[in-house]
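Below, in structure tokens: the form predicted alone, a single chain.
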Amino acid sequence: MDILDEKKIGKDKLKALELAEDSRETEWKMPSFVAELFQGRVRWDLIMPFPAQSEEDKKIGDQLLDQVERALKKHLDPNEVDRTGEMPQAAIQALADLKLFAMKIPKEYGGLGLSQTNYNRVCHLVASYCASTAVWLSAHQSIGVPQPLILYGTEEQKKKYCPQFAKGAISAFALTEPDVGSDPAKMKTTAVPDADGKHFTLNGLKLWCTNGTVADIMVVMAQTPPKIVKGRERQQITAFIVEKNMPGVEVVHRCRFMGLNGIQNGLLKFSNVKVPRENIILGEGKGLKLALTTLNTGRLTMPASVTGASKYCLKAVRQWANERHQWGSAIGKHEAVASKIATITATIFAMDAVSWMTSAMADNKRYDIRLEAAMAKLCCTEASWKIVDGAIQIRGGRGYETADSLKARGEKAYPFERIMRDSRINTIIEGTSQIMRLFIAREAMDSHVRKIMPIMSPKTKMGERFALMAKAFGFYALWYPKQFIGLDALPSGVAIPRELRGHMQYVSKTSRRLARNLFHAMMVYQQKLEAKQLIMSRLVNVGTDLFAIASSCSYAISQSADKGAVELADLFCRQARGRIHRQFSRLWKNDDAQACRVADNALNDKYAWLEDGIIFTED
């Protein structure tokens, strides 16, 4: 990125962003709810009327899920696969044999063409029953090989691989190496041409590969000769699909972690591995422009899985909650708990909307969903777990026992410890919580950096500057005011409830105050922007709050109005618009300085004092 500055932010962090600029996709083709949320502009034609599934797709899709109940609870119990850590060879057979590992392969390739909604709702059921058997679906389809081949591929490659996976065959993603997580500039992992041109020779380690030590085939993303552009060497990264059975591919270990025991996640070595160029998928030095399409749609599963493992824990706790008595009634009537059912069913509520209406955003594909699909994944994960966490609050003592240990006692076998286990990652894969914010912060910030960046750019000579700054102030003496006497119109047509009308104005109101307050922090700390991420957190939860405000709002509209829709949507605004204030009111006037003073004097064992007496182990 030309108009960033070595002096000012370091050689190795302007490697690191010039890699992940390369990388973004720079145009929007397509509309975005949440971009023009982030401008002061609220587009209600692009989320109203809510989007219904067609009723020939949903019947595919009841038909399915039919099929998926039936073989999960015959070939399946999710509790011996915690207990022992093995997925039971006929309950992978059963998946294969539904084509559920080419759910979103086409059907001219002999797969199941799902619609993402479709896809989305498979995944939605079998989170709800075993996280380990949706893990193995959806790190095989959302970030393995068949995503990034039906976008990418070539048609030989198709052609190729796709059959595979409607025979059954199951794919992994290797990105992350032991020394490298988010910062993908560092990446150790090497592919070098041979003399002829016709293969690379890729060597290298790969940590956490879902899926990976029983993948047939796999994505993996290597460092090939770096190039120079614009005078300068940059780096690339490509991405090659790679098949287990080729000389020099080997699984050193098995990870075990905390919860989705039936997971084979591992540590994949890669020696001397040939692989032919014609398996390079989109292009050399393409690779994590390909990641990061390929995670625009595969981020979608998070928020329907957590969804469906959430209603579980809602159904679970109403029944606990009418039937435990504590000092003469049920405990669901005593408020302490009844807030707790009332905060969990609204947000579920939400859930459902920002799951349904980003998976018919994929499908419409009218649309640019990098912010809708990054934002779902956020705030579905992250209520997910606070919803894990209040259930087992409500269920007590039992919430934290064993669901083994309840069933040979004699009590209902409410799995909660393994869902409270297996839920934990979800704020961490594909993108953890922060490095979301940071993603959503640089694709939000996007129409303000093309337009202000280049003027303060050192390498911007004088004569274009001008011409740079007559152009930006021209759009900002137009754009500004109006982010202070904007109209906070609502949409003509719909027939909208009166409990709902305010929420709706007050997104209206917010993306404005939103949009003044994201212009501000750029113009304040310009380039040192990025270090700044506790504000662009703050910034990015509200405006992940209007969004689900906004996307509740459509779906308690499009509901029958004896469900209670409004109700639901009502409360969740109501708890929302506190979260937003609370973020606002941090804007500005906070301790994020003190707090990084302590970081610092932590890191250099100041309050090293603080740790004594304990016993600590590091084996």
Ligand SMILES: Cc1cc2nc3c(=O)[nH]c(=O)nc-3n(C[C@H](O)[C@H](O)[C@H](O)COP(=O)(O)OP(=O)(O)OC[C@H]3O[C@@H](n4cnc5c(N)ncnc54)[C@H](O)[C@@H]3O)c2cc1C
Given for the second form:
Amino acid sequence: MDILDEKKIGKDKLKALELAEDSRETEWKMPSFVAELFQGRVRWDLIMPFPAQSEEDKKIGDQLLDQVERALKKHLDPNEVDRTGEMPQAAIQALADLKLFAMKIPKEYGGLGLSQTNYNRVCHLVASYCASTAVWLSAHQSIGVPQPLILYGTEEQKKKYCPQFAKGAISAFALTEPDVGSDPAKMKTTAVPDADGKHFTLNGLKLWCTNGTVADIMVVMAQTPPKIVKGRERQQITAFIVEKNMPGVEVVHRCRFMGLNGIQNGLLKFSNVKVPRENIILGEGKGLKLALTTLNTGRLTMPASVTGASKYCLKAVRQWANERHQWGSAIGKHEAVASKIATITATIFAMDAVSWMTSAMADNKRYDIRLEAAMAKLCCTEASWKIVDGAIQIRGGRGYETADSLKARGEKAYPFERIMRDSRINTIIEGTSQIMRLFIAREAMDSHVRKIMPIMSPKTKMGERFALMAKAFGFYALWYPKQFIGLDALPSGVAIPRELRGHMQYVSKTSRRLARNLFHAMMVYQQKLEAKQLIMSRLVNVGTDLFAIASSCSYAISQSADKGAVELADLFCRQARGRIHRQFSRLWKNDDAQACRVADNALNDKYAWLEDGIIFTED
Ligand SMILES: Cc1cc2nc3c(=O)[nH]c(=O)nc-3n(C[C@H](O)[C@H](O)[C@H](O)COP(=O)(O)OP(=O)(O)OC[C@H]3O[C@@H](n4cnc5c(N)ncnc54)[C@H](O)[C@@H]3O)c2cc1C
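Coords for the form predicted together with this ligand, given the form predicted alone:
The next block holds the full complex; its first chain is the one shown before.
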């Protein structure tokens, strides 16, 4: 990022980009299917055969799932949680008794030591029943203290905190502030080292901290004193383990939302909280890196959870579409409804494929999953929102009615109204869809950035620049033609059903089209590409759908023939290819410039007259 010019992009943006760059994992030590895809290469060997869960691991998961289901049905009514905004103490105790607050804590520290797949299976099950409960569990261990502790905690930290989770202690993750959403560079919470260097004094406000109002232990991100790197001051964000009982920790407000009424989410204040230096996780200035690497696996809970909730919608919609007769037949027989049901079914099949593929990759530990996890989060949360919307449409007026009201009238109380309210947040938390696309785009371009950016940097000396240019030329002289004339090789030794062959060849062919368009975009826009979000989003959308197509084909091939998985994959692939076609058709010829101009004018009040005749309140 040495080439970014503060005068051109502004001080704040430079600061944000520098911090993001400093926090990136720079190395690609392990292979990534998606990173290769953006390079025009399809490594089928990385995703085929579909990585099935071992029988032994599955058995562990099956037993736990059975216990969780029984405990939930006994102690928790999701509609009551929604109505009262409180989680029954008996339910929390039941979850703690099953050690669900220590699912990912290794057995040696008293936890269940579950694989990522089994942990995600639990979240998938819980989310299909009660989203608030799923968030209690996932905020605690996908982003809260357990995950960073397992990955980067010192032995002392693990010994001190892990057993507490096994006894039901709850944790939270505090990054967001009133002025800090997607852009952590604006962080105001500070942690200043004391003169003796043994403690840091923490001051600041943290917003929307899930579990924050009840958490015993939390990870808090704070600015520690800046460091000079290559002659320039660089912000340092550090992750601290903070205990609720430390003097100066205060819950100022419990936040309430459109949905997820049972979660305990708060505005927290830290006033001169003395945090011991040994409570730093990973190291001073490494807080954002910690958050990013933690989220690589932490993020996988979200796809599994939304897939669980989507499956509830499918089951309820199927029942309803068979039961409800209008205009002489079951509504599911009318083409307009049938096509919705088909799309929901095929999409859920693909969500399953992506969720379990990425979970298995995380368990395998021989993949770099940063791109796959971000794509899984992006595509599953966006798909699930459309599924909920489609399901409500199929339910008609009853989709809009609350479960309590339906029940009071003696009807089946499918809680679509609550599911919709609970679901809306999923494309916002743990990285908004827009930020996910920016993250994926940056990582997708990484190999080009490494080769090309040093050539453009004013700091590169002339002799060095020529050497770099020669090296890059040597690479691209071979790489570029391959993006036009490569082979669409299919994996050998795999029996590929006829219906899927074309889709798999399409993945190969289109990955090359994607790679060359990504390269063209870099060449055309160079430093300005960072601001060309719409072009980059289209390329990311293409890559994401290609990953979903590839995962779905692999998943379908792994299923027994009688299940109809091939026809589900086939329909999903056809629909995804339609989306990809639309993205490419608008890649270079589009109305982006006009849209940005209208947005500018709108923000500058030019069309304020459109808002005449309304009542507008802000209080
Ligand atoms: C129910 C709930 C639970 C939460 N739990 C936690 C938690 O446990 N811990 C925690 O730390 N935080 C939590 N959050 C905060 C959540 O992670 C943030 O809401 C999220 O990161 C987005 O930040 P923001 O809302 O401030 O939006 P902003 O960052 O202000 O963004 C607003 C809009 O602008 C877009 N945008 C922003 N920057 C860009 C850009 N560069 N390019 C394109 N588009 C951009 C965003 O995509 C979004 O659409 C929670 C929030 C909610 C509502």
